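Just the one chain here, laid out as structure tokens, in the form predicted on its own.
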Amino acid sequence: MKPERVLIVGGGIGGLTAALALGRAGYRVAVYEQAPEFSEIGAGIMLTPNATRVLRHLGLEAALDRAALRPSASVYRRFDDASVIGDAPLAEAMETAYGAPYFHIHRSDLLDVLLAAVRAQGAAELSAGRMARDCSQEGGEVTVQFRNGDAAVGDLLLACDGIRSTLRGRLLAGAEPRFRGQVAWRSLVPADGLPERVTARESVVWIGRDRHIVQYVLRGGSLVNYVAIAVQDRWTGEGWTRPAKRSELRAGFAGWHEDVQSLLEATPAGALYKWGLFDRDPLEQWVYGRIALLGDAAHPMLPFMAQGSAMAIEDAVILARCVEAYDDLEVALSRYQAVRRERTARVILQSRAQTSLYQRLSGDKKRQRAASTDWVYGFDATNCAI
């Protein structure tokens, strides 16, 4: 029997696909987000062709065209003289090779595009302010409660709550995600007096040993998102956003090329943040009867392939799909979580493999980096078998 009322826990960019992609194909969504308003914090994403093939099949390709920015190139630049050592084409051949586009968005924008989407579509309750606490099913309901004393109750509900999820943790017991020997600081820099490196509508890597910096930029041009990267051998913190020092980044990378210290200079007070990066093993269960995880709840992974957000994007329409497709709701969810697996689990491994392409200055980077994407950007989610 197909579900009447879905209850999606987690309100970012999972979540709100999932209920843009459910609410398409006629189902009505309540979407839960712990967050006193659904808003993304400040930092860029990198969108390649496997997500927005899915956006633009979901009728957001006009407004990606106004949000995004579709930058001309990778460049792979030697840390300490700005030397090219890989570059690869994307914007005509991103189109051209895999037949969507690539590009780069403020978090907070695309959240703004699919939370606009969903509210036009008027398939959806949206709640904020909903902390989950516990979950539970006895026939064909189930409940989610919340931390206020509230409680929502659903024919199927989806834990999009993110790497370390309250209802993962409520359904199977297991380590917690685990460090994996990096830290990353980042922040939003205006792009007025930046060289001409740092401002190029480019995605540039500044390659160096056991280090690494992402930089583009973001809205316009007027921003430069950058995110930097080391090996660390232990994190006791936790989140996000926790504030970090200019100081502390100028030393971790200090004798690397007059452009990023410019960048680095640049950075305005109180906007520079540090986090550890962690990720989980693949997980072999995503469904537990009418409960299904989705993103990160499922397969938080390193960033190191830009794939997080791409493969919660991806979860979304096919988990659609399933549910729309089969009558019986548990053949759905397990050809969900048959379809998702292999593909999550190797990103997940791949990702963690991906410091020989970052940190490392030997290697042919223009040969590594299509052997690591080719077979992610190409893949079909609103197309793929089911």
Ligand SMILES: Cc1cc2nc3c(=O)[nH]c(=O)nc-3n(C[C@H](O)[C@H](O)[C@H](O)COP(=O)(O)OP(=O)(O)OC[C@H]3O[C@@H](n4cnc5c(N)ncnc54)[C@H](O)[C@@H]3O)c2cc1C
Given for the second form:
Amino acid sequence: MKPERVLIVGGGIGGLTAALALGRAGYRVAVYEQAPEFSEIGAGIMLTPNATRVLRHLGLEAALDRAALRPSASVYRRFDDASVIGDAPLAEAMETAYGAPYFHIHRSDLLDVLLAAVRAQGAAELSAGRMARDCSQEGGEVTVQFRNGDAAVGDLLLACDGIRSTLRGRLLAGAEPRFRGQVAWRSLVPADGLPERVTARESVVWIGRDRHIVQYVLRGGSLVNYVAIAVQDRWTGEGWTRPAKRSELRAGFAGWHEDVQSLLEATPAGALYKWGLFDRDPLEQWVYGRIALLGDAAHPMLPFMAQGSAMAIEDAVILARCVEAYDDLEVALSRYQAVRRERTARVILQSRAQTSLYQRLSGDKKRQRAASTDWVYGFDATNCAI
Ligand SMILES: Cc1cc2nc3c(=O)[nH]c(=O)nc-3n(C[C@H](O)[C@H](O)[C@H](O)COP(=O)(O)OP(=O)(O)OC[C@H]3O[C@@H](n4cnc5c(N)ncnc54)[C@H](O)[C@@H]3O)c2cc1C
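Follow the form predicted on its own with the form predicted in complex with the ligand, if you could.
Next comes the full complex, this chain leading.
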């Protein structure tokens, strides 16, 4: 039986891509987002060809071309003298090798592109300020209970509620996400007046010992996004993100090149956040009858391959294809899980293995090998066997 009403909990990149892919296949969808509005954090994101191929397939190419930027190259620089210790072309090279672009985009711009497409499709009901607290299923019906006491009923439920997924916690007993000994400071800085090395249309990784910085421009070059990552023994306290002070960066990145100092010093007051980096071990099962996890709820990973959103985007299109292809909904969901299991597990484990790749000055060969990720970028979720 085909679903008549799909419930999606979580209106992030995974949830909205799933809404779009299912809407295109003709299904009615309801998306419930806990935040007061559908929004993303103020940070950039790298979209690799395996993700952009899917977004193109969903009809978003023109909108993305307007909102995103195609970096010319990926450049690795030494932390102290800015000398180049490795580089690789991106813009044309990615199109040639994989037939899809490599983008840098502001997360809220990506979310806006997805939201506009979902709205234009007219197949989804979008509700913000709805925090799911539990879910259940019986006799072919799934129910989501919300914090405010309301409930929603449908015939398929997708839990797209991120790394700390409440619904995952209801479905399977298991450990909390594990802190992996790294913290990330993230901010967006106006590009005006910053040195050319940090405002070039490149993806730059500044490599030091036990720490590195990834930086690139967004919004036509008017903003510089940076993520400064460093080894840290413990992450204490509640939550996994919190406001941070520039003095922490000053101390942690003292002695780094003056261009890096200019970038960090230009961070606007109140615009610096610190994240503990967490992941979870790969799961064997994340589908339960008519309920499936998707994106970070199913397979959260460290950001060292820039693949978390890409995996959520791939999940979404494969899930929609399975629902279309198989009449029995439970068979469709178990096919979705089977198709995604090995690939997402491999990306989780490889992202973990690459933790220190950008935090040592030697090892450029290893970095080059890690960058030649045909198995990651070449994958076609729109056309793979399901
Ligand atoms: C430092 C860093 C850099 C990264 N860089 C990249 C990159 O360059 N490229 C890339 O592909 N990935 C990157 N990622 C990973 C990426 O951010 C995530 O994988 C991606 O956001 C996952 O999308 P999602 O929709 O599954 O989850 P989320 O983005 O976490 O969205 C979940 C949504 O569900 C909502 N929600 C949560 N609980 C509930 C509830 N109970 N009820 C209703 N709604 C709920 C949340 O408010 C949120 O809107 C990075 C991650 C980090 C930490």
